[in-house]
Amino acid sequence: MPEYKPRVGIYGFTGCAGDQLLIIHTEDRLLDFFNAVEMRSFVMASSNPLETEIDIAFVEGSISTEEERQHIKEIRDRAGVLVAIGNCAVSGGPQAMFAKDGSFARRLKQVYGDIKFITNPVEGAPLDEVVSVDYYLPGCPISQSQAMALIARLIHGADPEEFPHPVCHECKLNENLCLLLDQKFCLGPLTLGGCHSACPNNGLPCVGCWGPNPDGNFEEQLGLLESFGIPHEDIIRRVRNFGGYKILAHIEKLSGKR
């Protein structure tokens, strides 16, 4: 009797497709991955997707049209496990930076004018605003090592391990000079690691693209950044670049409204 292979689908919605590209570009493990599963749908690898029952769906991108809303619901209905991969799927991405502030109609008209849309645009949203999500793999883009570790565990029926360390942890391992000592805007203490502190390694502050670290002390960090002379409103705007409205709720939950 042939060995059962998990049925897998990889899908992309509104975003840059960087997370799907990262999987494609993991050449040293890609063949092992494809041999270990029955790939039902992955348009970057095959032009003949099979929209049938699947065991695991990996989904990139935010939901930004009514058509995408319906499609993600359809995927959820036939997937045993649904994994949000990348910042856009997890938090909404930069396109959800101003979500839920009441300005969507104005911003849409400001950019596009009075044109007639082929699709029906809606305010950008993370996947879990539309469907239930079983696992989250943040990143912009995701990490090859984390992605393959997650995929390996799921296709073998094991629960993935969480990665709770902040970017600061990786920065120290890489022996970087702390940019906060130079009073630079850096969100490393508040951001989930996994990127191997890519930006600080090159002298650039962390912008929080991997989403909030659950143990981050937002109240203390916001106070520190304000002590650098950065206005509170500017800090929140920059925090929302990748965290959207979800990160505001996270801040309020952890530290209370300031």
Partner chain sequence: MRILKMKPDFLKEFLMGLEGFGALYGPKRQSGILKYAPIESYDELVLDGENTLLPLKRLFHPMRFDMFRFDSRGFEADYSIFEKRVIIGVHPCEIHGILKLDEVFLVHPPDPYYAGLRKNSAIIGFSCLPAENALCRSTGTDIVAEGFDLFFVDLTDFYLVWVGSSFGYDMILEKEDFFDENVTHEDIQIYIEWREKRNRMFKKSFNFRDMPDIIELSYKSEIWDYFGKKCLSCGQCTMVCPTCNCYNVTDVLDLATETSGRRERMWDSCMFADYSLVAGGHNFRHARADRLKLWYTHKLKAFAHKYGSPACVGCGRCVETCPVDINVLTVSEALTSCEVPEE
Given for the second form:
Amino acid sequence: MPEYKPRVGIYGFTGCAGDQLLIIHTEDRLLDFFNAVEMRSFVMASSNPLETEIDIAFVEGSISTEEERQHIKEIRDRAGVLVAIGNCAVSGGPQAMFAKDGSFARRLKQVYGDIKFITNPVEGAPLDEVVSVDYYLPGCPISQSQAMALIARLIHGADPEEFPHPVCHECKLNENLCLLLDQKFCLGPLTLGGCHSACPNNGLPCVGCWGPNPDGNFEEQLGLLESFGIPHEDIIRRVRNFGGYKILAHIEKLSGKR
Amino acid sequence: MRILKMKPDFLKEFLMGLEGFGALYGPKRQSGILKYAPIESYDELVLDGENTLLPLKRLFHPMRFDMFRFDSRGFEADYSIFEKRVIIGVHPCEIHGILKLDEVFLVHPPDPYYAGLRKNSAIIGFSCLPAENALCRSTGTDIVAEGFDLFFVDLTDFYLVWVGSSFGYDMILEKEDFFDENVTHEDIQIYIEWREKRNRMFKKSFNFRDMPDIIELSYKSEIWDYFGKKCLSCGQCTMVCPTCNCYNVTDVLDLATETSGRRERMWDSCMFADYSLVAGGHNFRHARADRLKLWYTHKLKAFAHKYGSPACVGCGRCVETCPVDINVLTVSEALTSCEVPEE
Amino acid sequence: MSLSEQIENPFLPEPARIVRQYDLIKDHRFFQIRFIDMNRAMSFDYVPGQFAMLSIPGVGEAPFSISSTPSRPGILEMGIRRTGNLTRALFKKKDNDIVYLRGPYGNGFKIEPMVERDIIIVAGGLGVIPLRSILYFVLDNRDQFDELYFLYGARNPNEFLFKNEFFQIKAREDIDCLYSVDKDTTGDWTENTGVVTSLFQKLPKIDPQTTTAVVCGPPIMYKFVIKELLKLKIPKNMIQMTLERRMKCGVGKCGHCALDHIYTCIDGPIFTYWDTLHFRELI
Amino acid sequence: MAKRDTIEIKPLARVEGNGGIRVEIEDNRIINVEVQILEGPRLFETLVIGKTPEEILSLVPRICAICNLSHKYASLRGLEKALDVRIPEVTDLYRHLMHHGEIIESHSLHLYMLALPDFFGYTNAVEMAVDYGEIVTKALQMKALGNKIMRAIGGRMIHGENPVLGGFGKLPDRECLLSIQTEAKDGLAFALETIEILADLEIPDHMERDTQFLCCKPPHNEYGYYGDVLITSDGKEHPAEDYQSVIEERVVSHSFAKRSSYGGRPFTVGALARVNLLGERLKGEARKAYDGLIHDRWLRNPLYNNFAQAIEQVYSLEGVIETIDRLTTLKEPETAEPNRESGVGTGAVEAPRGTLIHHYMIENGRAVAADYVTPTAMFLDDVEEFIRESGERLISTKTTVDLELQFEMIARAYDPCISCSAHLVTVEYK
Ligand SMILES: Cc1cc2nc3c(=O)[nH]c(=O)nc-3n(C[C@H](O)[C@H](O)[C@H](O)COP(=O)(O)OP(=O)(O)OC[C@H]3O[C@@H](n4cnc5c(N)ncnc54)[C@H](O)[C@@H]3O)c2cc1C
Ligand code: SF4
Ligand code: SF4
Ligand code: SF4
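Now show me the form predicted in complex with the partner chain; what you just gave was the form predicted alone.
So here's everything in the complex, that chain up top.
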């Protein structure tokens, strides 16, 4: 009996395509990946997609038009497992940094004027605002090692493991001196790890691109950064840059406190 | 124990000559940060009182490594981390730290990875003068009597060299003529003066001896809540502490086949929320205050029950590291005075 | 490699075959597992209350109590609830599939304080899985022990584990079995209805000086059961209970199960009630 | 062919992002061509308003992953002008190295993985690998080299935060630079082989028409990927800050990417534009490759963009080797500080697929206006024109070739980057 290969689709919605590109960038392992699965659709890398029932859908990007809303629903209907890959799919991405503040219509007009498009644009939202999502692979862009570990588990029928720790975990394993000690702005403790602390490794602050660490102590960190002379609004603005929808609950708690 | 004398002029040649005993490691500055790393030239070695960012444990209990490879035939241990090494420039508190880890990793059944790294490594200790946050006098770990192969005490005009193992003695034999057996009364006097001078240099101390009881008594203290509110749960304290040993284990599958992959081990921290999470979602230590309490109980009290003394070796790293000033000093101070620290 | 020849590796999982499996109730399955190496299978010596680490390569490893008794060597039995990654993968295995085991770990029940004494076994829900081992152990060595009471409560008849087995035992003369469900959802439940503690009223007069109690159940159950046992005046150090913690190594290295100065995996998972008063985080 | 017919190619495969082509045909005449950019709008220019340069620099690479460092570089040039940051020459050298990395990565991805399968008749590179294993393997190595350079200087493969205003967080050490150099030397041999493979390829001519070209003019009479002056194929030169009067933008309903024209007509940017306008400045092996391949069809046929990319691949590999030679003799630069808090600046660079402009107005350390013009937005009109030309020609000569494939090949030759283009464009001068 020929070995059963899981049917896989890789889809991109609104975003920078960095997560799909990262998969393409796995170079040596890309061929392994293509061999281990039956690649039904990966439009960025291959022609002739076969849009039928699939076992696993990896979906990048936020939902930003009416057409995309319909399309993701359609993918959800025929996918056994749906994985949100990358910050845009998980949290909404940078385009969701003003999520729910009501400025979208004004900003859209500011950019495009009054033109009517063939599909109606909506404010960028994470996939789980529209459909149910089985697994999340955060990051902007996703990390190759996390992605390959998750993909390997899913295509071989095992559940992926989460990494629910702050950036600081890997930051210390990489032997970096903590930027907070120099009173520098760093979002490491508030941000989910998995990036191998890419920014602090270069002496630069974590910008929060993995999205919020659910266990983050937002209140204390805010106080700490304020004590460095960084204004409250600046901090809130910065955590929102990549926090999208997922940061809203934390922000709400904070503003409730103030 | 044998104690010898050596002129400082010989140091470089002696140390660099040890290559035959294993790859040389020692504190070395990389991108401004002091780390234990392979040493290529003598000038790279930093032999003063400064702490490395991560303690010596990183060489024996690696941050991340593969325990096993597995495939359809089963598991096979991966010992590729083993390497013959000579680690130079290890401070007394670091040696004490390793001795504490020995208690965990070498008791039955010994952890083969730790044991293998330990067995293949020689430790060459170096005396140090206390750094800003050194607390080792409080914890009684400022001097060391075991756990090294050689130990160099720098008395400026000469070194006193303690020989702690037969392996250490073999190293001495390599360059026998560098060493002088004749330790005079005068030398002893110099050593004693050095000890006294060193003792006077400690700037910080804490009530280490009474902490076990105080911790026990403070189980319900609101001081834990105060610190719990502050803690960022960044886990840095646990990473930098020489006596934290927790780790997590994860399987990583290969992409190509569904049966092969590796079992990876990586440092974990009791400061992270999922540390005590069990099936069904019950979390024994959801509150930050509880996580901190576990840590400080472990550092300042619990270890003593089993091994005679608590786990803290007074390196001062938690003092240097915690961004919100939670460390053995502030915690013991708060618990002792029953008052939360002033902002 | 010369640096690593002949190293004993306590973390090395050994292959074992799933001999038989069947569903106990929804999401709970019974497994019979035997080491591939027959010598290992026969020499695997354990005490009731101990556990083993079960691995599925690529998914991970987790601790499970051994539910069989060492008095019947060769095959290990486990009762497993499907909760997460590893257990989901385990439930996909078929008979004859290979899993990996290492152990036994933990202290196990202290048998000595039970010998020639009366024994009360109190189980709630899943807690019956480790207690089944001591239950059969006592039955297999029946002459060494005095009276044996087995109290087991489940939420409803559909969640009552090992129903056939336990009702068969009930027929025996040398054991007093008291069963209960919180609520009879089926209508054909013939035993007691009510929480497990309600069974205590049905116990005959107990002599606390000659009785040892063994308890396992969900965290919330301990509180109430212990209260009953104390009412019976059973000494605190004669109440043995089994506790659960997160574990990654099983041999006191990884730290996850630590509390105060003890490691649940080596100093436990069996503790006496007296111990728990000392180590405030135990329950 | 039916009297009235519509060809819909959706999604357009092997390009970055979500797009399609729609061609309407009536009575054997093409009545409408739309290259549709359906990737949702992200309104990036509104996202950076109120932000510090630091935040802007971290956000803009996210416009597009493939050209992420070009966005970073354009942004740096714009912001540094606005705030009068004077970087030392070494810093610029590191940036050029980083840029070469991106060009190598992007061109090799496009050339070997996305475009060559068309010429050789495969649906993707993995299939192509079955018959052309060596090419694909070497192509992957080439891409990996590009990635390695981007990671070394950018900080990570995609969206690295390492390039900061005035300098870098951390620079790669000598060993790393030398290993890059060694790999570049190995890669050069394959890049030259590629030139030979291409020289033998037959290029269809059914879409040929005259068009215009635009690119940055690098200083010092050298070839390069940056410059403060835009040059056009009509021989004119325009200061980069006047880009708005050169590149005329408009909005169309079938695309979230804006459309551009020059002098009222479509134009081409990218490798083909650069090689056509600046090729005479090339030196070394790249010059030899240029001399061997160039002829006047390059001015009329977009498929030559693939060839132009191959030439630039050679140029960039040589650039890497040479830049590292220089860097290893120079001291690491200090990070330069801004001399003012407010100002206006335009940064123009050549992204792999063409001219990219970032324009900022900063007041008291915060952006009050930003404008981005991306290459794909610039050349979309041109793509539509070439598709129209090709369609008319093919229909009228009744060739039986696969129309869809021909259209796709044209669009793909431009290496369109849809994320980049689906942005917004308005500058609000207060
Ligand atoms: C000594 C001992 C004996 C045991 N004996 C048995 C036994 O006999 N039978 C038995 O069935 N079990 C037993 N257990 C429990 C068993 O070890 C666990 O059920 C097992 O580890 C589950 O593994 P898993 O990989 O399937 O679940 P995991 O994937 O580890 O997850 C388990 C559950 O934890 C929760 N969880 C995980 N991560 C999170 C998160 N980030 N946030 C919130 N919740 C989360 C979820 O509810 C999840 O369902 C025993 C445990 C111990 C310590
Ligand atoms: S530098 Fe940032 S990420 Fe690293 S430990 Fe400090 S706060 Fe955490
Ligand atoms: S105590 Fe300090 S170092 Fe430790 S986790 Fe809390 S904030 Fe981080
Ligand atoms: S508790 Fe602090 S001072 Fe003590 S050993 Fe750990 S890090 Fe060093």
